[in-house]
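Encoded as structure tokens, the following chain is the form predicted alone, with no partner shown.
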Amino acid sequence: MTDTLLQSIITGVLMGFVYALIAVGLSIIYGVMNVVNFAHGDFVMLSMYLSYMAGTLLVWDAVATPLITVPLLFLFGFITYYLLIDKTLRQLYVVQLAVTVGLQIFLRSLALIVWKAQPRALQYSIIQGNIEFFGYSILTSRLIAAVVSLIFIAAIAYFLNKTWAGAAIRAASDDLDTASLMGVNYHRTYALTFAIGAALTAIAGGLLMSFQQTDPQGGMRFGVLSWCVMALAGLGSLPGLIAAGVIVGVAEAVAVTFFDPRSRLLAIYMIFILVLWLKPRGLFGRK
């Protein structure tokens, strides 16, 4: 029992360094410009398809497809910002979830149109096979994932903390008035904000085609997961969404494990409202 609770937290830990890049991108978009993205676990889902075609047409492994889908999802999400949230900052907040909520209707059915209902994964990654440490069995590609994962993160701290655009995000963030007087082009740092969590949902899920498969409804279960993780964490704290990653993953590990595989999101939402009830703010929020 021991062993087995032990092997599922590793797991656990692994994957949950994948959500919290995840939820990274969810973090900057609705930290800086207040802009609620149901569409986000669905961004992930189309990055996977695209890392699908990428590894089946050019015949490239899943773990080199975000050198193609992270410019393409990076514009994408540059445009999708131009063309529906730069409209909606202005209207009633319920005119961004509307749109936010059609963009999520609208790639799943895409996906749905294009690639089937039929579940699509990569046959091979370089990555594939396992590490056995003190006992434990680690993939390989779990390992490579979240390793991979913890770097692009720590990537993004160094952009927002040491570079001028970064600080132009951040002052957008905390007072965007006194940011435009200070000439910050909310547009441009908007449209740069939202492109960025786009990208990052490319190197997930080119990550996560190495040992897993994507289908049109997959993006509600990387959506759920992105919130939930977002909200353990609360805003301003990448070193929050990395525990809150954590804690996620490995709640779903052992409830996969040691109950039905179901039961995984009942496990997370049982964890994801305790928190809230005793700490609304987050585990980490800035006060």
The other form holds:
Amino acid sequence: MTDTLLQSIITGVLMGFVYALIAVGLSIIYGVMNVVNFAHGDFVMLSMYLSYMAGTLLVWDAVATPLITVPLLFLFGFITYYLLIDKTLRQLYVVQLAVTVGLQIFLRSLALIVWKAQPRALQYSIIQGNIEFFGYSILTSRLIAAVVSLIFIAAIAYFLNKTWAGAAIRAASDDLDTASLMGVNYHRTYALTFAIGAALTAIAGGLLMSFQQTDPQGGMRFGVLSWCVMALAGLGSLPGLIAAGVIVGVAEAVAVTFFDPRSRLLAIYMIFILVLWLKPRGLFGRK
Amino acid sequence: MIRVTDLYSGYGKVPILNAVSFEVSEHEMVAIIGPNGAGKSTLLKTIAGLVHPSSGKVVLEDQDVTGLPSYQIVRHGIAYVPEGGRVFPNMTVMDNLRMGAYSNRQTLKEGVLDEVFTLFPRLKERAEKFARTLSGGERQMLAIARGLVSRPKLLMLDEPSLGLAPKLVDEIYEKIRLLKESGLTVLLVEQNTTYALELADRGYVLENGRIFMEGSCAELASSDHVRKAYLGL
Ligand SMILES: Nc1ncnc2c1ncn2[C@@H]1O[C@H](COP(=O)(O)OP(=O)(O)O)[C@@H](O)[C@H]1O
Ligand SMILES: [Mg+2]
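Given the form predicted alone, state the structure of the form predicted together with the partner chain.
Next comes the full complex, this chain leading.
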């Protein structure tokens, strides 16, 4: 019993880092432009399909596919920003909502048409087997996914804190007008933010494809859990996002192991509601 | 240095500025005074590119900068220090200052930060603190310093004394006096007429979105209208 519990906690923690990586994109986008991207989970789904395609066509390992999918998603985010989001910034909130929900429906339909309803998975991976860890066995691909996710979250932290483009993003999320008085062209900064958010889902997508399958409805799960991670963390704290990702990952793993595999979203959602009751600004947010 | 001609501006369909014309010469300090709601901030925001003019002209050193977006205006050498300072609360004092150099990064290599720290030593002590932890006076100093970091040709100050205790107002105005003496061209907007007219070279009175009077500060300070309406004499 405790063995099974610890085993599922370990799995959950590792998964939580990947969730944190997904939520980082959503959170930066929301923090900077006040847009909740309801299609964020479907960006992950799209990334996973693109990884699947790259992996099958080129016979590449899933974890290598971000070399191709990251530029694609970056471009996709950039174009999506200018075609859809930029036009809605000064509009009513419901217009933004309609646009990103519409994008979600579009991506799901597209996936259904292109890849049909059956799930897809990549067959071969050079990263096979398990690693033993104090008597618990960890799937190597999950460990790698967790480590790579952490590395990229650290890279984002570096980018935000040490580069001009990162400073522009932080300034724009603090005070847009004043940032523009400093010379920040917010259309460009927003487009970059959106593109980075999308590119991060491509990294996560490749990592996930090394041990999971994808299906057209998969975006639902990643959408819900990344909103939960963001809400749990509160705005403006990358360590908070990591902690929140881990909480969500563990809750999911424990619910799947001890209750019912179909209860994963329910478990995540219940934690989300609980935190909204107790700490509406999130566990680690500022202010 | 800057010449504003027949400027009309406002928010949406609401007109605020009505045929505003004035100029500021190089090394000059010009004050625009007027009551609350007269349109002083709207005027500076229109010059800075945050509010779009419906007609008129803003010319900076023979370059027409009318209606350019704010992120381009600063590249032309106009720094606007907004009302209340508007520092970036979740960035450190240092990062706030560095953002001031966003449009002109060369200045950092030229040691501009040392210069502003000499003028505002308190900011140096607070360099690694988040701007949200600063007092009102410190925020105002940070906002002015941030404006200076881009080495502007024209510095526009929007009510630098707003909401500050009298002692701090003295301190801020002492700094502004030093800036003026260093030869910086300054456009100062104030409700605190006494301070503004004491320090500036010339002034304009803005009422209901129109220039109501203009003249040297001495002339304005001795006019009946200004004495009654603004100096409470
Ligand atoms: N963002 C805005 N939207 C609509 N009206 C505004 C806005 N900002 C200011 N106003 C109006 O414009 C007028 C002039 O305001 P402002 O330029 O701030 O005056 P001042 O700086 O001289 O006190 C006021 O009547 C004010 O209510
Ligand atoms: Mg004002």
